[in-house]
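One chain comes next, on its own, written as structure tokens: the form predicted alone.
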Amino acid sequence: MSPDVPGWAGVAASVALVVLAAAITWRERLGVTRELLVAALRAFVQLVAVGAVLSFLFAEAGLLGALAWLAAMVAVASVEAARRARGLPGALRTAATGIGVGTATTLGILVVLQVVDTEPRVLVPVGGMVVSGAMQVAALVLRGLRTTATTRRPAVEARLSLGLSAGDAFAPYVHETVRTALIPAIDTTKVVGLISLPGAMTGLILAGVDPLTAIRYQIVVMYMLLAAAAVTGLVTARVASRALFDDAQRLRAVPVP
């Protein structure tokens, strides 16, 4: 084992951290300690069987394993972002088409140009990376979508009022939208190494491996988080208006958050 993994032992000693965050929170009594632990436990157990998947994905499953597996990410995290935006039409269809077109484009592109290998071992943790970045940009254009059919309703309908189709009237809310949501994706890429070190740089540095090939792959992936970032975003917005609107071209009732 390499010095720089830490052991069983270490991960128990980590519980520490638990036991002082439970205890902050318990202490100003911001009434998430229960919470707190519940997922600190979640974690550990999510973790020790994910690991013990992957290890014979790895060994056995191969590529069909490998795009299975991918699958599933982007079905939980269809589930997570539809979620978050409760009450909009065809939410869960709706990030289910941004996540798994923006995680199939981005990653295509990537094996198509030979820069990411096709082995599970390899496929897997850099979809997870993008699966979960996408996650992010859908929740966030679903939930701006959604309070922008409630708070903008009057705005929306004076414009289809003056002959707009349902696409113009509702486009600039849209674009706003897709803006904000791309916010942390530029603004991560923008900052990339002068305040944090990555999570692939920082593992690969943690591995052994040389600090400039580990920059190398670092590039990649920031940029294949912002590529997915923007399709997720982009498609995802544009199914959700859609859904939006009936066959009459008039926006549905939206529940208020």
Second form
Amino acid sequence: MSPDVPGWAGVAASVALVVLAAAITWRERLGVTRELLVAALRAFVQLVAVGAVLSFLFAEAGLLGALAWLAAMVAVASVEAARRARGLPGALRTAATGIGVGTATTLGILVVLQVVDTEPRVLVPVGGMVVSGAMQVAALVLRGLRTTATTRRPAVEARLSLGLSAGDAFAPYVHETVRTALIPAIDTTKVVGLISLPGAMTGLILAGVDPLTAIRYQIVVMYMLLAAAAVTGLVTARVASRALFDDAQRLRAVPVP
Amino acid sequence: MPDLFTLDAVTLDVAGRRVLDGVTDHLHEGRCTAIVGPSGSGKSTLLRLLNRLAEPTAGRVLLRGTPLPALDVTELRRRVGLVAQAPTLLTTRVAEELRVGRPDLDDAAARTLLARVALPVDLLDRGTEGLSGGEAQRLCLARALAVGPEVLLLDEPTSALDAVSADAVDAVIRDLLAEGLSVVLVSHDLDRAAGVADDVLVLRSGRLVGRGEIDDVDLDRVAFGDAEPDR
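Alright, leaving the form predicted alone aside, put up the form predicted in complex with the partner chain.
Full assembly next; the chain just shown is listed first.
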């Protein structure tokens, strides 16, 4: 099947749209013409570069290359998620563990159940969606726990003072934080197809696949994002909670954001 | 018999600031010891050392001759209960509140606890949202007692309360002392501390500047800030 996508001539013709947008901003003196043109050029360069890298990856790199690419995505996502929780002890290690385990578990199950192929052409884009979903949940959990560790300190210490272990003393707040972090993923799953046509499905339809076939992929994607969110949320919260207490079951000092 | 608590040259630094500076003392069994001093003198920190919510930078704290780190920390905290300054309720029901540290507490025992802190026993079936500050503080006290501690640490137990509620809490503390419990309380209010305490430690800028039986310490001198090391 040859996907029904524009040729380079079509891409060149679509520059007319950039010209139209630039003409409007210039004529109305909106002061963003230059920025708009730079953005259009950047999009072109970035996408050509990514296309070239992925093309090479799919053709030459094999399974190991795909896994290396996934690992790099997990690393970038971990840095990004940890950045949202500065001051939380071990935030980067925690984010990396949560996102790594969430991604590996979800992709592992899909591969073992033979739902997806182990070809780089499949693993890289599907893995990218999983890592991105996991990153959002990890960031929400880390931020939530950092807030809890500052605002709920008196309550946590009251529990510790009653002889509860650190795990038991912190458990109610961990549950609350993970529940809150999972809400966006659950809500997105609820309204999928009604409010937005998601990316994987849109792409397949544009490439000429029958919509009833395209939705099968999207259903798998939604389910996999739910699993990635749940596993990442739980693992991130567990690892973060452990890092928040010292050997004598004391809540460590966390700077107020 | 060893002392209840032994403080052996206890020093504690927080973020480069010396909060406690070489405090050495003995706290006695079955008595109420008041730790007094101006705010920022290290009183609450000293209290938190006794159940290991804080750890000394140097020196040791011993419970009946055993260094605290040699004890299981959750076991230590069950033996040495702490009630914080501001009442922090953890649940929405009075009955649940009493069971946070003691999940198997039955209703009869829960009612006995309420009576022990001079709260009406029919409060057991109520929610915690309508409680006054004084009632909430006494509920926190009952919650700590539910675990069965040998020692109670009280951080300014009456400072957030009006005079009537404060008197009620003081009366409860005197009853607990009469039952044989040991109490260590922190206070900036010398007159109120004098109403319940047997012994007093005076802290200033993290240093122990006075100690003795409450009747022997010149409270006016302490209050006016010219207490000297009592050696």
